[in-house]
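Take a look at this single chain, the form predicted on its own, given in C-alpha cells.
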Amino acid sequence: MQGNSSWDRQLVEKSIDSLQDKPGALLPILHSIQDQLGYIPSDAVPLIADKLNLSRADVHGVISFYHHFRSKPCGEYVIQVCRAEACQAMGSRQLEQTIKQTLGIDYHQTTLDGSFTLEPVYCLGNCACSPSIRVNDDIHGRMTTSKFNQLVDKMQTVAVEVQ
C-alpha cells in the first residue's frame, strides 16, 4: 500500500494493540503497521517499544535489519529489480540502469512527484525467467528495456485515469 508523509497515530496504536500479546509480537505488529501505511514511521518506534516492554533501540534494530522494513513512505509503485546471479546472467544490471535512468533515481530512493520508488531485491524466486521485476505484488519475467518502458508508460496511464 501507498505511504504518505503524514501517519495515522490511531492506526498504529489499533495495531499494537490488537497484536501486543501474541508471542513474537514485533514482527506482525511491524508488518501490520507497513502494510496499512506502507512505511513504519519513526514516531511509532517508541509507541511500539513502550507496549512491548523493549528499548527503542531494539524496535529500530529489528526495521533497520530487515530489508522487507520502509521508514520511509514510498511510492505508488514499488519496483524491485532482482540482483541475483540468474538474472545478472541475463541481462538485470544493463536492465538495472536504464531502469535508473528512465525513473531518474538511485536505489532507496522515490521520484519526487511520488510514483515509484525504487529497490534492489536479492531473487524472486523467478530464475527460468531472467531478469526479473517486482511492481508491487506482481512480478514480471523475461523484462527487456522496452518492456520496462512500455510497462511504466501503462502505470503513468492508470495514474492520470485515477486522477
The other form holds:
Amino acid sequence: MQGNSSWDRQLVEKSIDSLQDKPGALLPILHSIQDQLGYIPSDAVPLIADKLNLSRADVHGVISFYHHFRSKPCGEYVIQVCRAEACQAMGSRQLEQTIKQTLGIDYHQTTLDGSFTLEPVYCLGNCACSPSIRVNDDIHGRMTTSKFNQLVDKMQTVAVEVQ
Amino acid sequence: MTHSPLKTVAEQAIRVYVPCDSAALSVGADQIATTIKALAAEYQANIQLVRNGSRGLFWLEPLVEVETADGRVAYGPVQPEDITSLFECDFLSGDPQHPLYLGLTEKIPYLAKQQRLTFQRAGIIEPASIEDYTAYQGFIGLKKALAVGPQAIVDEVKQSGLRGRGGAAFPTGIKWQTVLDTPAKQKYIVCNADEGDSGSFADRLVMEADPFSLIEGMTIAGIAVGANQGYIYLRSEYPHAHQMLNKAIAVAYQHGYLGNHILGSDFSFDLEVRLGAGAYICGEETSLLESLEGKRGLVRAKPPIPAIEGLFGQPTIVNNVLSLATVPIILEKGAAYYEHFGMGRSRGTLAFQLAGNIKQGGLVELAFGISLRELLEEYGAGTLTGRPIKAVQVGGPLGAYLPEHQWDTPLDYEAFMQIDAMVGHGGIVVFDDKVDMLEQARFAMEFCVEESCGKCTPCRIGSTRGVEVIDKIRAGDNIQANTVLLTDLCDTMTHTSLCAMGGMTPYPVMSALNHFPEDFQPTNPKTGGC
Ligand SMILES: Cc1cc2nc3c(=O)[nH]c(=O)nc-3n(C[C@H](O)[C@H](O)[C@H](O)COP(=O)(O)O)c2cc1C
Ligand code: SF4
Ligand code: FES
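What I would like now is the form predicted in complex with its partner chain, since the data block earlier showed the form predicted on its own; can you produce it?
Next comes the full complex, and the chain you just saw is listed first.
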C-alpha cells in the first residue's frame, strides 16, 4: 500500500466528506480510512484537520491515543493475540512466545513479505474459550501451537494464491 | 416457515440450529453449518438451518440443536468429523445413541438451574429476526412504556432495584430521574458497550444473541427521559457484535421500532453504533463521552455528572448494555417481579461469566447471593487442566484475586466490598495452582501503564513505578523494603487517582500480595527467585 498516491487522497477526501457532518465525526472518519487502507497515512492528517476545523496536533493526538489506529501500513493478515487474564490462565504467555518465534516478529511489527502484522490485544470477549487470537475479523478460540501453525500454513497458501 | 400447506407434517423441513455467536464461530461453528448442509443434501434430508445466537454454554460450543416433537435436542461440542456419524445415528429425529447427545437443551443442568431474565432469549431465537423477538415477548415493555409515560417508567425502574451492571452498581432509576428532571432541548441515551474487562462477555452475548433487547431498552430509556438520539459505543474488538447490531437496527427501522413516530406514537428515536478504537479507559463513562465527541479519551473530572452535562454538554444517560437490556423485562413483568430475585441491596439477577482455566466456561444468569464456590464447582466443574484452583479474579482486571477461604462469600455488591473485592461486571477468571501471583500482580500494574489515560500522576507514573518495584521483588532485591514501598504506592494510587483505573489497580496487586505472600518470596520456585 503506497503512502501518498492521488488515489489515496481521493479516498480520504471521500471518507471525510461523507462523514464530517456527523456529530463527533473524527473517530468514524479515522475508522473509515483505516478500514479501506489498512492505516491512516500521515498525509491524511492535514486534510482531516482542515475539514473538521481542528489543528493537526489534535488529529495526531487522537490517532496516537488509540491502540487501534495505525500510522503505518499493515500486513495482509493482522494477528491479535489476547494478553488478558483469562487467556493468561490458559497459557497465553507461552503461546505468544511461540507465535512471535513462528512469525519471526515482535508486537507492532510486520513480516518482511507483508503477510502478517502482530498486535497485542486485551480481551476479545472469548474468555470462556481461551486462549484466543483474532485474525482480521475472525476470532479463534482454544488456541494451541499446532492449531496456530495450521492456521499460518493456510493463510500462507492463500496469500500466495492471491499474488 | 415456508413449507407448502399441501405437504404432510413428515415432509416439513427439520429445523437444525448452529450458533453464529463469535465464541461458537471461534471454535468452528461455520464449518459445522456448511458440513451439515452438505451432508443433508447427500442424505436427502429436508432441513432448515437456523443460525441462532449462543445459549452461553460455551464449553459445549459448537452446540448443534435439532427441533423435535418434544422440544430442542442438543449435541455438542460438535467437530466436523462427528457430522457423518450424527447423520448415521439419525440425529435429525433426536436419536439419543450418539456420544455427543445431551438431551433436551432446556434440561441440561447448567442451563436448567439458571434464572434467565436478561438472557431469556439468548440462543433460542435467530438474533436479527424481529418475528422471533416478538414471538418471545419482545416489545411488550416498549408498548407499556409508551402507554404509561416518563415518570411511571422511571418509577418502575427505581422500584425494581436495578443497579448499573457496568461495574459501579449505581441505581439506574436514580440516574434516569436526574436526566428526566434536567431541562434541555436535546438529551442523549448512550449505551456503554465497551466491555473492556477481561473475563467478561455478557454484553457481547446480548448484542450477538438478542440485539433487539438492547434496542428496546434504549428506546424505553429515550421515552423515559425525553431523548430522541441514542448511541451505542461499541469496542472495536467485537466485529461480530458490530455486524449483528447494525443488522438489527436496520430491521428495527424497517418495522417502525426506530425512527419517526415509533409504533404510531409522538415519540421518535434514532440509534447509531459508534466504534471505539482499542482503549480500555474509554469504558469509563466520561472518557467514553470524550471519545464519542471525537477526542482523546481523557477522563473528565466529576461533577458535573453526565446525567446533567454529558454528551456535547447535554443531559445524558450512560448505561451498560446489560442495564439497558434488562429494562424491557422489568417493564413487561413489573418491578416487583424483578425485585424478588436477589439479596440485600443487590436485586435481580447477575450474568456471572465463568472464564479462564475452567472446565465448563460460559454464562450463568442467577439471582445475586449465590457463592463463588457453588459457581466454580457446580457450574464450572473445576479447572480444565484438572489441577486445583488457586486463585479466582472477580470483576475484571481491576478486581481482586480471591483465595479459597473467600469463596463462600455470597455474590452481592456489599458483601464483596467487605472483603476488599468487587463483583463488578460479574466476570470470574479461574487460575490453577501453576499460576504465579507475583506475575499477575505485575501484569495488573503493566496493564495500568498501557491503559492509563495519562491525566493524573498517581496512575500514569505510579503504575510504571509499580512494575519496577515488583521486578525488584522478583529479583530478590530488598524484598521487605520493596514490599513496604509497593504497599505504600498502592495506598497512594487508591486515594489520589482521579478515576477507578488508577484507584483500583491496587486491588489485584494487593490481593495477590496479601493472600499469596509465598509467591513474593525469594524461594518462589516459579520465578526462580534467587
Ligand atoms: C477504568 C474504567 C473502565 C470501565 N469500563 C466499563 C465498561 O467497559 N463497560 C461498562 O459498562 N462500564 C465500564 N465502566 C463503568 C462506567 O464508568 C459507568 O459506571 C457505567 O457505564 C455506567 O453504566 P451502568 O450504571 O449501567 O453500569 C468503567 C469504569 C472505569 C473506571
Ligand atoms: S486514574 Fe488513570 S485513567 Fe483515571 S484519570 Fe487518572 S490517569 Fe486517567
Ligand atoms: S481474556 Fe482473552 S479473550 Fe478475554
